[in-house]
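Taking the form predicted on its own, here's one chain by itself in structure tokens.
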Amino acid sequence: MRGKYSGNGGKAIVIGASAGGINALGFLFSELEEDFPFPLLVTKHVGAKDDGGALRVLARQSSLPVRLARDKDAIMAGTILLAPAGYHMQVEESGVISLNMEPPVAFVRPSIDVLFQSAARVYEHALVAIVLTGANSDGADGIRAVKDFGGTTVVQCPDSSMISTMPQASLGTGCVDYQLPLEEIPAFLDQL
């Protein structure tokens, strides 16, 4: 059975970013209010030996709690969970995170596609997926999956991306609902 989990009002936000993503995520997190009502699950491409530098930078810019996901973490409203280096992050039907070390997808682990596809199966129409700046095609298959399950898809305008390859790949799927400059994405999230 699909879509079993609907905690926290049912909605969740998944975000994928790669090259240039620290700046984009930092801006986005800094604009969200501390009472933001949905969980945010984030895959940012990082090297396998990342020591949590991205986490430290993003936590300083956010009024919401930001932390690295752990296996079996509960997905909670108003919390930002980042995929840790070297692990794919997935959403389970029971509303928890699972981490695995399966082979890279689109040459990366963690993979945006893995997160988006698993979240799409669980949240279906209550999922919002956002692809930000990046230098490969990761996220495009995930955007297709979110759309197939009835979710809402958003891509950062290539013109406002530090690296436009990832947004362009997602736009090429024909499955994007909204193409927004980075500066407009927080307002979009506020009106959900």
Contents of the next structure:
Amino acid sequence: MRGKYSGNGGKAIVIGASAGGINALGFLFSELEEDFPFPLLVTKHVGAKDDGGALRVLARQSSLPVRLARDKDAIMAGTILLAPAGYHMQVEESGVISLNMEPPVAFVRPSIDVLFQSAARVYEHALVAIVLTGANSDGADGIRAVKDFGGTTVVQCPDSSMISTMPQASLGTGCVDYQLPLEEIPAFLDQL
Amino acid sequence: MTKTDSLAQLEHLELKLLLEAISQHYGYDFSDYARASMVRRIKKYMESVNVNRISALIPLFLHDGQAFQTFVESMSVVVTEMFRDPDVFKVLREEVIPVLKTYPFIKIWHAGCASGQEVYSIAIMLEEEGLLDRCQIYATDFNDEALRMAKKGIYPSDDVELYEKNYRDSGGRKTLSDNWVSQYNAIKINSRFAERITFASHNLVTDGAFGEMNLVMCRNVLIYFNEQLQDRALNLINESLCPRGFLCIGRRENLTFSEIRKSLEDVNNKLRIYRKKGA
Ligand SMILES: C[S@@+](CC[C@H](N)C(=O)[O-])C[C@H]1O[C@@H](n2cnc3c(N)ncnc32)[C@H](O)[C@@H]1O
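Show the other one: the form predicted in complex with its partner chain, since we just had the form predicted on its own.
Now the complete complex, all chains and molecules, led by this one.
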């Protein structure tokens, strides 16, 4: 249903991951229950020519439906939408996804910051943003925006991350509410 | 009187006022553009002119036309490629062009051509298939700066490797670099292509339909719009197609919610290539 999860009401989860992210996301999605009540929007860095390899791996491991986002797709509870290669993915107030082809941000497209910043405005307090393993600093500006708009911020503990650069960068903002080992993130999401 | 609107609510109001000012003063209607990307562009522009409230752009734009022009151009800065999504060009070559070949004269509209890489890709393909002479290609965009770049057809040499790879993946069998000359760090597309292409400013929101097109390429332009505006633009495109004309939209764009869907049959739905049903 369109618009259902925008603004107030239900929560929404945004997740950013880069190098090492497929394993981390795979674990996370395998642990979530089929009746998980919130939408999950995921930006995982992929090469511009990725033809959905990440999608296939994650779909196998997840008990929730995982899809590559199309422009203006409705954001739905219990559905995982993945940013497609070569586009930035954002959230609209009307409760749909927007894709855009603006230039890469800090060399990446899709960019985690771009997703987080747009979701921060739309979901405000109802947003939970999670930064996982990665080898760059994408996500840090996004985490700051989520905090500015009243959302909750979570970062995978650097020592539980395959590559800790990205979690470290987010922690460096001083805007992180929870630092959790990967194994504890599913339980954290369950009690939301 | 005190009222505690959240930051998001205040920005929402500021944005609405700004768009209203732009529309009244300049006639550009951005009210049905997808907001998220617009907000991002606005924030970037604000950084560049050192302004920290959206509402502060109102006096700036009302009194400084040049500033507004720069802003509009920054609104649609994009990165595009030759033969982006090679599999799309492959299907165009293998399934659409053979049909076009049976026509004595072919009209093609490339809406939202940006800096032109895609329209040259089509032109090159048409030439290879021996029908460029019979084609009239219209390439339009509402961004004048992008149109200027498209007309020049000058692109950084750094991108050549990617273009060549895309071209081969799209089934291209000739030497792509025969279509340009290299100069310094750039390539310049042969001017014989620009001769077959009419570059023109056209706004899909405010301007009218084009007549009797056999193929309309409008890739990754609709993503700028919200659902209502997408629907309007798609209707305009549909009107511009001749019966049995082809339509190609962006790989991740979505016709599901549009009323024109039922007047189109699939050529390849996954790659977003369609054909208008007969009259
Ligand atoms: C992402 S580019 C598409 C480039 C190319 N077709 C591709 O897919 O690689 C989108 C273009 O749409 C143009 N555009 C946006 N709004 C428009 C409008 N209302 N009318 C015409 N063109 C518009 C922008 O200026 C930009 O050049």
